[in-house]
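Below sits a lone chain in structure tokens, taken as the form predicted alone.
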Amino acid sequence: MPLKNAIDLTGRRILLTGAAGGIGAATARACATLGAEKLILVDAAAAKDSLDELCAELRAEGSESIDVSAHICDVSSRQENADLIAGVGDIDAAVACAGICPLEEDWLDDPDWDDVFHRVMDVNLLGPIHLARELIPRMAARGGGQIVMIGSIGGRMGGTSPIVQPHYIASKGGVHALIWWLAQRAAPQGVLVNGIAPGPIATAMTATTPYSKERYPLGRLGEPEEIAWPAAFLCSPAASYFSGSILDVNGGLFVG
């Protein structure tokens, strides 16, 4: 008898951060394509049109067999996130896309570099701490789940564009860090903590950003759809067996 496939979203109930963006909209398509039975899309006011336009997309694809809503949420603040998971209902799996990489200001000269500093780490790392920390105890009280981050390859070597500030590589460092400290303490209630670090990716993010692809072995930029895959895979029964695991997805970049 075949093997049933376990990469499987049937059934699935699936919040996504950062759902608008490239990475973001992109696993939400894969979770989609794989079964959900309902994706719970969230971004910042800024992009409503986008989540909105992601919504009615997925519907019309997926006709009545999914269900998809839109919601509105800074990712920084504390509050805004529980009351998020508050109102949303049970959820199985959840993906923390959600972040910025300002490029415009100089961490040496900037007199306002600081204050930048601390939305970055606001959004990149205290993002996903307030959703595990709101998410953990439900998933645990209802017997598992998974979460997966997406970290960097900045935060794995320090950055790959000479652009690329501090603060950025910092945090995605740290959301590293936290995935390992999360592991730990999740797995024996039963939530697996996991993440991807992406290499540059064609996404909006990395449109004004100087790559010099012929550094990087594929000599091309990775697409939003070649770290969507292996989200969907870390939300499903095939990844059982994953904890505090950072999947290095960089067509050969770094190899660690």
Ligand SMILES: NC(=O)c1ccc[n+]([C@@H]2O[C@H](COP(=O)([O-])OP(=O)(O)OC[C@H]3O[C@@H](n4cnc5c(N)ncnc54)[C@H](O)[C@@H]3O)[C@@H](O)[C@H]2O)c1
The other form holds:
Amino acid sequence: MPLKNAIDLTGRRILLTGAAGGIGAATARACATLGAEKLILVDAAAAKDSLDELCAELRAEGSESIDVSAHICDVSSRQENADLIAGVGDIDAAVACAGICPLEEDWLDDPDWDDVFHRVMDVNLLGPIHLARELIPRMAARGGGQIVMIGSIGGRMGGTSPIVQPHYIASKGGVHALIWWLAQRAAPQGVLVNGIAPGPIATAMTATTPYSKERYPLGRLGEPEEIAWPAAFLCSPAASYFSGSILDVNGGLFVG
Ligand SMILES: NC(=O)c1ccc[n+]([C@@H]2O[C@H](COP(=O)([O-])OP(=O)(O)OC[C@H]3O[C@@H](n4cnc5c(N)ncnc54)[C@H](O)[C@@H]3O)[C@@H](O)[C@H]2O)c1
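Switch over from the form predicted alone to the form predicted in complex with the ligand, please.
The next block holds the full complex; its first chain is the one shown before.
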């Protein structure tokens, strides 16, 4: 019997946070290319214009066949997550991509650094918790679903640039631990929670970060699409036996 292509998102309704960002937008495009039926694109108010542009682009390319909508939500707000999920209908898969990596304050001597620490935790770690809290019971009630959280190589090995601050690193290590915690509880209900730990990727987040590319086995940063395809894969039927996995997609920079 011929093998059916299972990396196929036909009929899938997929929500993406941080959808206006580099990796989020690339993942939305990958999901559209793989046949997703509905894309729910979510980002912060400050990214509204980029989100609307992405929405228009995907609608134009998918014509009638894809249902794309844009939603403003601060992922750090429990209430905004609850309102969002209550209003968007059934979701088969979600990619939690929203994140921040402030570089301005120094943890050693900036008096405001602790406030920034809490903001980073609220967005990068509490955000995926809020989303999972809303999604897992709904997905379980419908027989299953897939959730993908974007961690980081920083959470694996403590960072790859000298200026990335410990709040970001700790938040991403926390995302990895959260994936393992959630996966154990959600899998018996048919909900698969997995993640990706990207190496440095060329997006707005890394535009001002110095990297020593000579250290990199491939000699370059990754492109957003190189995270998007694995993320789309983790939303597909081909990933049906993945639970609690964190894919290291880093060009060989970290091999744990
Ligand atoms: N670029 C990298 O090198 C890299 C490496 C490892 C992990 N990551 C992670 O990948 C994810 C995507 O990063 P990116 O490189 O595409 O960065 P990006 O800055 O291009 O995109 C991040 C997106 O998150 C959104 N966002 C920020 N705060 C938000 C909030 N409170 N509510 C809703 N949306 C919010 C931003 O508006 C932006 O669109 C992040 O979680 C990041 O930590 C990135």
